[in-house]
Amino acid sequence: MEKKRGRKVMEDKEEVAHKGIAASFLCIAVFAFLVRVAVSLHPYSGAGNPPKYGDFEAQRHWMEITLNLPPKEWYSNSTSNDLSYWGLDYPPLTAYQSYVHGLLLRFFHPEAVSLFASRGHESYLGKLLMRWTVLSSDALVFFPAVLYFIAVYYAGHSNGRKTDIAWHIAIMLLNPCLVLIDHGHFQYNCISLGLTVAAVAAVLSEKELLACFLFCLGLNHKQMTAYFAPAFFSHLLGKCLRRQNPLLEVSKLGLVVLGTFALVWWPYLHSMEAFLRVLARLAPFERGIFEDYVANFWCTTSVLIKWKKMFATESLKLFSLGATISSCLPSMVQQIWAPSSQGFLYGLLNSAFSFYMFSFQVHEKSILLPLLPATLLALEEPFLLKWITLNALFSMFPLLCRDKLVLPYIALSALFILICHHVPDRRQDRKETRSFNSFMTTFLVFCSVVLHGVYLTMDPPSRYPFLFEAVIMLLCFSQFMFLAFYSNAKQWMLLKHTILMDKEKKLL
């Protein structure tokens, strides 16, 4: 049975490619990847910013170190490798990509990696190579996903249309987000997000084995992945409870999971106390429960209460735990009672969500993840992709004004509408649902050329200098915190729908 289904997958992946999908991939990726030049040739975080300059430096620091010192140093503070000036704080893989970028800089431009001598490297040859490495990263591993997953998603759907599979890639490949962040402000999440994407694509084409390994790869990539990893837990074992030998299953999950981690983190598993320090500075609890203005609840209820101040740290990862699973509780137990395609995409915004406003130390750019399953679901949720793409935009406005990159945020943000404008009418929604979302795209729209327009000319009063940033978080989280719930009653929906079903084929 399980050999005629994937023959079925396979063939039906056949005939969508036949129906010009790769050709529309690639139109829609050069010009995507045009986009990400052009982003590219504008300022970065913390550039001529000493002495730390920003997210840029921390990068090509990492390449630095990872170049010219062996692994077990590359965790540990020493003379050779400062922690308090951008130290390693991401899982093993990031550390294995900085070195391989490390070594494209440093055939070509040795002064931009050299131990101590390169901090702060700015040279016009070492930024062109440091664009260029996050650029190569996306052709390599965020399209290639992206095409695996268009090819999957449109193989069980045999209505598919032209016009809906090339909408759908443009919305997933220029997601002003994952750009502006990746190219503008400068890091690699088109990495982790795009061994995301492939895991999410061979979960729904049944290979749960290969989509252990790639999100393995993801959380090894960047610790954030985490944010997925309920949806990914309750489908999979959902799924295994339901099939003849679920113990045998959940095994054979468990070894590939196991594998995976043994294999990146060999270097570090001759000793507890190596594998330790490693996981540690993957934990930066001393950083406090939130950074900047981020609107999750943690730093939207900071107005009222103050809980650096009245909580231990302790506590305070308690309270985040705490909260973090209770939140995302509801979305598994329904995947676990009822797995289904569907309801795993569902769950991923939901699991997303949930670490988004609840877990410890969230920061701006922590929007990406719940904004990644928001485009996968794009085709069947278009109003709620374009809610929380501007929102997840205006929530990150201040960060990438202080970048400046005010210009391609213009730029980006009025391609997305454009793009959004034109999306494909597949279902003709009730006359009182289009007033509503006219209405609030309206209201939403309104708000923020407000905001906008206040945060560039005016000058917030002496006692509140951060006013203008906490108004745009409060207004962020209103409408995330709206959209977590409207995500999880649609999950819970699926389940109504489910019984529905089950009913009818008792009855045939």
The other form holds:
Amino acid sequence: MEKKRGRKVMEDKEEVAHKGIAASFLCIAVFAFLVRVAVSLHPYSGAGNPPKYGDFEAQRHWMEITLNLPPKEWYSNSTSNDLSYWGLDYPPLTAYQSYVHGLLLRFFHPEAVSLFASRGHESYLGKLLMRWTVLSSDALVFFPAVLYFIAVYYAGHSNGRKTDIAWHIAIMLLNPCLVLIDHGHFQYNCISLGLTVAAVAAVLSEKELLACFLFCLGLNHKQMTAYFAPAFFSHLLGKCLRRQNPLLEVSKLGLVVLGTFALVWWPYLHSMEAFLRVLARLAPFERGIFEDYVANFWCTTSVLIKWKKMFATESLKLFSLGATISSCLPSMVQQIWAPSSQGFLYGLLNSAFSFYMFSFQVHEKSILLPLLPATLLALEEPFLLKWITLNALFSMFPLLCRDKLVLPYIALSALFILICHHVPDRRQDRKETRSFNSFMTTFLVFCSVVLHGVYLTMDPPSRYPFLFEAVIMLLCFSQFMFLAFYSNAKQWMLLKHTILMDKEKKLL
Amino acid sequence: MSELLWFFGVAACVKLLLIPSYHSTDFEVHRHWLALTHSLPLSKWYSDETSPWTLDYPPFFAYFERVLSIFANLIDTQIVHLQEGLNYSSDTVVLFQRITVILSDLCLLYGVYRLTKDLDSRRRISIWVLIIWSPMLVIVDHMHFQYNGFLLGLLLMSLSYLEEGRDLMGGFVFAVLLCFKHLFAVAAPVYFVYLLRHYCWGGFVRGFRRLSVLGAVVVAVFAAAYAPFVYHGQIQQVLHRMFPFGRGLCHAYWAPNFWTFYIILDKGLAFFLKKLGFAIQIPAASFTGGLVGDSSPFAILPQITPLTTFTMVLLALSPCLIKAWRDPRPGMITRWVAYAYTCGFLFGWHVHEKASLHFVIPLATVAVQNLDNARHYFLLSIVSCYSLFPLLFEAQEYPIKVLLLLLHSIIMWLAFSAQFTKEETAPIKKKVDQLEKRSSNATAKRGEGFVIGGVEKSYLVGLLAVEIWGQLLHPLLFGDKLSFVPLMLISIYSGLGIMYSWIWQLRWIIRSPNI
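Now that you have shown the form predicted on its own, what about the form predicted together with the partner chain?
Next comes the full complex, this chain leading.
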């Protein structure tokens, strides 16, 4: 009788908790969507800036191409598809997405996507419809993925407080960098990142096949999703190795991966030549090892060592491949050795960091990828999240300045700080380092605020026209390096923790 | 206070993001006033006719614009240039004016702070959410462009003083408010009766002394505002500008008030009588045009003059005034003032739809008092926010206004549910109870928690239907023809809700027991 009542209470509690999650998710999601719509009022990249415009024009051009040409010609240079003008250089899923969105645009505003005639098309309705395609993708992919993740992540800890969960949802949905890039600058990162979040949630809920499928979709939307591939690979491999029949498990996953890829690449599988042509478009090695002023290893060290001048592209490719693999190896080894949910999230962060730091052709926006696992870990690592977000924002500041997005930059940073202000801090063990920490963080925040002001108001000396960008890059790079070391160390400390736990269990 | 600042900060971030959104001609009106007060001497402020947007607010608002124009001049001299600044709309001027609105909301913040500082935390947060995050203020102030948040802040400050029993300060702040915007004067009779009875009554000598102190304060405020214009011999001109009765009974877009029904009734009667064979002359003046000349615009029903509307407002106010006279209680003052603005909104002359802010915002503090009030407020705030939708008619802002209202409804629902499941619920009226039982909802049967009745529910669903009709079905079925019908439907349908709110408030005021 007692037990029955107890179970009833538990069920009631669970129901209340679920209702609580749903209500707070709904509320925060509507607010986050409102923020996105408000950001989308602002200018997009390359607005009113002929002849090349910016990412907005690129996406619109892809819609124009996919809508008016058969799939086979999407990736090949021809009289009707000039690849030197924003040629399609994302995997086929992006092309299909462009096609669907192109249909929508053609229905309401045919001039915006007519072949040739629409180049550099800019209009009130055109902007609005384009913005709405991103908004709807966000609402249809990223938001449900976050809900899925939250539901899975907090299904285990029934004692998770309601405010904690609400805070975590807010952090994930109101990530200022993602909102600024997608709805301000104009890109569709919400789709690939949303698919990744859903894949992570599927991994956490032990649905490996679904996870593989979702992750491959993400990979086929944006090749940059490969930043997470080592973590997925090592975690799933580690898990499979612990099962009764490892080979069967691995081959099942492999089949899902191959099947998904075949499905997405179907129009290009009829000949090797077509396949290779698409592949060549996806890996633009001719664009150099880094672009603009990105706060990664190659760009920062090129202040001292002129990589681009000293080495040929071929050797740089090898360098970057070697450096990337060796830097994400420790985290992979940890996951193969002892796969765990928490370790997997750290692994995602670490592999994304090593790709951001060392891989070929990275640009500022790629910081969104390490940022994503940091938001997934928000409740465990509030400081890490705060620090990486602020630095990521700062590292993108020159880019956003060019896009005339300073106002939403300020507003969203302020909003993020306000949300962080309510951080549910459950840790007491950091008190010793706190005074030093707070001194350093205050100093760095002060530096970055000053740099913001300088960047906005002063002209750089004519001898070094990119002096301020370089200083911003140096500052952010140092912070990212520190954070990458920290999170690698944390991942390995998890191992120690679990070993200790195991020992204790044995002793008991 | 720091928590309140948090709420304000979040709102401010959203307002900053909304800076590039659509703004109405009111933006140019206020820009022109900046230029006007900056480049002309005080004696010419109310007589200048460089732009059609002449100054028609009381002097304190003109002084306020004068102060702002000092900063505007530092930022960009073209903003305050009388001729060259006309229709100036560069990024700097938009940024500057929008930020002045956001900063002037600090006054609202202080008003809310004063009003809520003695409440328990749950109620306090509910009120903050309802006022600081009010979608109506965002739509009217931060998109359409006006300074209502600042003025309502003054009103809330005045009410908070009265609730504390500091009547003199309350009267003083209200007098200041009247010199900022005279439309707030609708509540003046309530203030007068209340202050007379609560502050001045009791003993001949004491009463007379207090009356003269109060009078002196009010006169001093008005003197500070109007004396310079009297000195320059401009007072006639000022009053003429402030009370332009040449405008019609209704604004271009009909505010959802009593006169909407009056006009519809007239049109309907004329239509039917004509069908029946009576010779009816339908007047040429169109209500949708906004401006109505001297000829009566009504075919059957008697013409309405400003005097008629004035009498009707006073008549509608009288029960409240009698109550205030009999039993001047500080706890009731907010309700009375809100009721006065509701009457002014329903029966007033040339009422703007934005005037519904004047009673929806103060009623937020009443809403958290008990379940019945919360239910009423839930309906009222949704309806009056919805009635503001026609202000933003461009496609770009459409999702914003819808999301604002949706978010507001969700937050309101959550806040009220959180508040009223934990507390002892006040006795619910039998009628509502029955309705709930009929809907056989599990939570309703328990008779606790925040649940709205069936009539209210179907009314809100109807609101959705009106919106779908206006946005989707009407353009599909009729194209561009009869384009005034969706707007008219919004007016009529929201008018029903506001009439209901008026009756509800009136009944509450009459039923409140005398002590």
